[in-house]
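Given next, in structure tokens, is a single chain: the form predicted on its own.
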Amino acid sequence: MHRDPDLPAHDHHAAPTGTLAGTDMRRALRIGLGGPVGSGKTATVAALCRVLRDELSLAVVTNDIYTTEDAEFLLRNAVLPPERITAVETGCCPHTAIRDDISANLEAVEELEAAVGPLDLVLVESGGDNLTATFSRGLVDHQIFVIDVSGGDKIPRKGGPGVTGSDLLVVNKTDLAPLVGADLSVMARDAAAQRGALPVVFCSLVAPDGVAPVASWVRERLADWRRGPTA
């Protein structure tokens, strides 16, 4: 696990600054991906890397409790060079390492920036958790929450901070809807009721260009980041 007990504690709830520590260089945009076990977070990260790697300088931090399985999946699939993928072993529920004590993840992100930077984008993937998993705004600038249709169309109306407050809600595995009896129109209605104006995209990562709506959203956030804060 990337953590040194002698390091000073970070302010876990403050918004991350826009520059690299100790420099005046613009740091990478940080986007977190969370969601329940099996929803397709790692597959989404892999698909984003394949689509964006030729146009952006990017890196990935994964979180697992006692293994580095998600990072190993990304490495096996060669979505990025090995030096651009690192893993955090949380040793506890994944949400604690992305929301409560973010030191290990911050260290991992900063090490990647120092080793292979400058970077445009860092994707931070949480280990599989539940509908309560959210990222500290001291760690990431935006959060994507991934759910899937295999649990039925009730998931959006169950709510939870991931569903209601994430910057983008991704409803994945739409190809399975007929097999599990899920009504995508019901999911869209309930997601809109829970989220108001916050965006929702439906996708199937097994389809050609299935990640396209997510990638478009990421590009828009990066364009906003590059423009800097508005007055």
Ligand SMILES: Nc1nc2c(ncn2[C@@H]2O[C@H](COP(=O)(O)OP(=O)(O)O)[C@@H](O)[C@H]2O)c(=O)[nH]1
The other form holds:
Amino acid sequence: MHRDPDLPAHDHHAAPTGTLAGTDMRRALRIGLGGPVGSGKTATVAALCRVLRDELSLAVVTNDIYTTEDAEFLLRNAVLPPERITAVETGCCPHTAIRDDISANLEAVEELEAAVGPLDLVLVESGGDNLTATFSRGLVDHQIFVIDVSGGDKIPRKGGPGVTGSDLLVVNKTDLAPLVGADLSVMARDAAAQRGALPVVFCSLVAPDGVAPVASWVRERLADWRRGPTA
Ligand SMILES: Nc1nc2c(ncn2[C@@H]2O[C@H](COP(=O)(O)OP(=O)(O)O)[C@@H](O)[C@H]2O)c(=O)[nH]1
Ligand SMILES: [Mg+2]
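Same protein, different form: I have the form predicted on its own, so give me the form predicted in complex with this ligand.
What follows is the entire complex, opening with the chain shown before.
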């Protein structure tokens, strides 16, 4: 299996040691969403906000190269109050802003914590890239990689660090599988071969509560985070 050295460790408590400035309060859990342009990252963020916002205090950071389009979509759809959504305009390869020079993203997360915190969860959406984008473990505690079926069922087989080593692989747009001739069982088999025991969920965000498997996984990560380091 090919693992990227910069992917977050699967020890859930290795990286997150921060506290909110000036308080004893633990910082929010940070989850990154990466994946190719158009796979459904913003749609996943929007759906997660809708199902989690009444049970958690959450905020979102979006990354776009030249625009703030994703943040505007989330604002237009009123998935969270505007003060809980921040856009980072990377002005460069989106990969750089989530992996190499994460300062703008870290600043955005910290400013959200200071302005509307304490927060339970911050979702950081990467600007869409290809199959190679991964987050620095200094920015997020876990990462979700979102692919979709519309390019056919070959994507899991192609591998890359997001497919092989992300903490959760989401195969989105299952509603389109019959239209593009994508065989979900082939995708499941290839993803398992690439990922070993790491989890994979299939979803369709146009279905009612289609984000449920992703939301369940997020709730489990948050429960682990709240329990804190185990002896
Ligand atoms: N049919 C279908 N369309 C979807 C689904 N999820 C997202 N989309 C659409 O796919 C397009 C790209 O989604 P978006 O979330 O902007 O992708 P991103 O670039 O990864 O953030 C939008 O038009 C969404 O409405 C899905 O499960 N099924
Ligand atoms: Mg997006």
